[in-house]
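Encoded as structure tokens, the following chain is the form predicted alone, with no partner shown.
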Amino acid sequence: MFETEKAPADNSRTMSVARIYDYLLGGSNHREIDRQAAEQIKLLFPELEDWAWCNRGFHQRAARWLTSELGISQFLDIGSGLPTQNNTHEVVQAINPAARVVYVDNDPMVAEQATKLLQGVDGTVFIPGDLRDSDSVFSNPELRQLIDFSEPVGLLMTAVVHFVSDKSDPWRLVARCLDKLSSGSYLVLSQGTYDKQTPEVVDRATTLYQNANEQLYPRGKAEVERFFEGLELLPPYEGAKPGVTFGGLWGAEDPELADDDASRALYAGVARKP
């Protein structure tokens, strides 16, 4: 479903995932195309900045989670985009300072910045890589010198996955990070779905992706869970049973009030590494 050949590479025509990511969330690092293709976007789907900021405080609340309660301190953010927004590693190095931190991301754009970005930051690095070629990615010298792969890790995977096509088998790409991280790690992981949206907007906003440096590809629920088989999966709240769950709704203090459109356009989990 929704399967499209990959876009040309990054340029001044191309609009960057990343970017239009970084606009949505009130960052200075796009263009004018990312603008206007996001602008766009909200015209079909008003809530599409709700949601970019529902995706981010998914990924902070489980980042702060995993650090705060259960002491894991070294983390591996996959696809991470640009590290502007409150991201990983001011919100764990917050709680533990001596917490590590290794982005990755496959748009050169990202690279360029993330790198000037993090410069001085001790315990964080940006290494380029793809899901898509973990192996690359797990045997880079400077991810190597960082992360402890004997010891738990927290694998962030939040609004990457709906960028990957089924004939690249994302499932497959996320388990195989998986087998390289040892008991007691947990996969942080968020996708986009179409479940509660109609086939218009689903359709019109894939077609808008066509023109952008990956395509998008929307998923229901039951292929979102396909990506925790085999791991334990947390209950998202106090009072929930274990599972995937919408994104506003993990960790939420109030799941009423966290549950919206923007939130029900998110699924979302966190499940441990037997």
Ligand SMILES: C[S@@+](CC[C@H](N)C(=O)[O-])C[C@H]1O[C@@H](n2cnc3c(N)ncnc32)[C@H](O)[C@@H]1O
Contents of the next structure:
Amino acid sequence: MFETEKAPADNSRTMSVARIYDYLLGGSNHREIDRQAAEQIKLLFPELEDWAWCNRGFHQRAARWLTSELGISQFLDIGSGLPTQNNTHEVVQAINPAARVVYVDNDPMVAEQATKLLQGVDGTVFIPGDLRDSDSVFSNPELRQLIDFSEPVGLLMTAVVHFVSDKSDPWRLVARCLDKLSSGSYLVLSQGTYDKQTPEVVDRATTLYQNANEQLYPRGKAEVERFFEGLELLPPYEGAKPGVTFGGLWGAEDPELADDDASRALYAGVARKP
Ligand SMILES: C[S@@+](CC[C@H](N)C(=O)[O-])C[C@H]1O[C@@H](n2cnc3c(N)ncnc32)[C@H](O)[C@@H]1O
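The block above covers the form predicted alone; next, return the form predicted together with this ligand.
Full assembly next; the chain just shown is listed first.
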């Protein structure tokens, strides 16, 4: 059994990080308790919805880039979230209809919705699983049927590692997943940051998430860069040096326009495994 930050609580009275995110993205799978938490955070950080869209936009731009420019045709999307419009398989299969996507999430409601939605969709599967127990995820027969580990994989971990505490060592957990992938695979990772936020915003958000199924651990830039140790970071946009950047800037056509308060609450990077 892997280590969890908190014992699972009664689902009806516990906020779910997946449902809060769904609410922010305009979905329909959320409860009053999730909406209230989001609205409480918005009182201090009105850009919260823009932040969610900024993160989702990064996820989609990076998946598209890996498919169209780098020829990646198989993806592992860990912490995939509730199915939204333009989910990963829709983005990558629009470019390469033969692309395969394995979705993984530890929220039972995500599992229920995603399994229904993906029924009959070629090249996709949903697997209930936890980043803190990647050995079970990687040994899943359905995953192994879809992913060829002798070929490069796009490992998508967007807005998920900030739900794993330092105590559980998310850096080791990410490295453990990468160890299983071949050279030429890519890590796409984003994480919420406190670097440009007031202590009040950070305190409000982390306190509210104490009542959620997963707690929130925002991090600084150096801690986010640690996720990419030993990898070759890509330049986030044309003319930039390789590195981790604020979320909206990655893949931006006009980085100046993309630089806003929502973007500055998210770090993002894409890197190749040598
Ligand atoms: C904010 S959503 C991000 C969804 C999607 N990756 C995106 O960026 O649009 C975070 C998702 O990670 C899932 N999650 C949180 N901790 C997890 C863990 N330890 N293992 C697997 N999934 C996790 C949540 O259930 C939720 O669906």
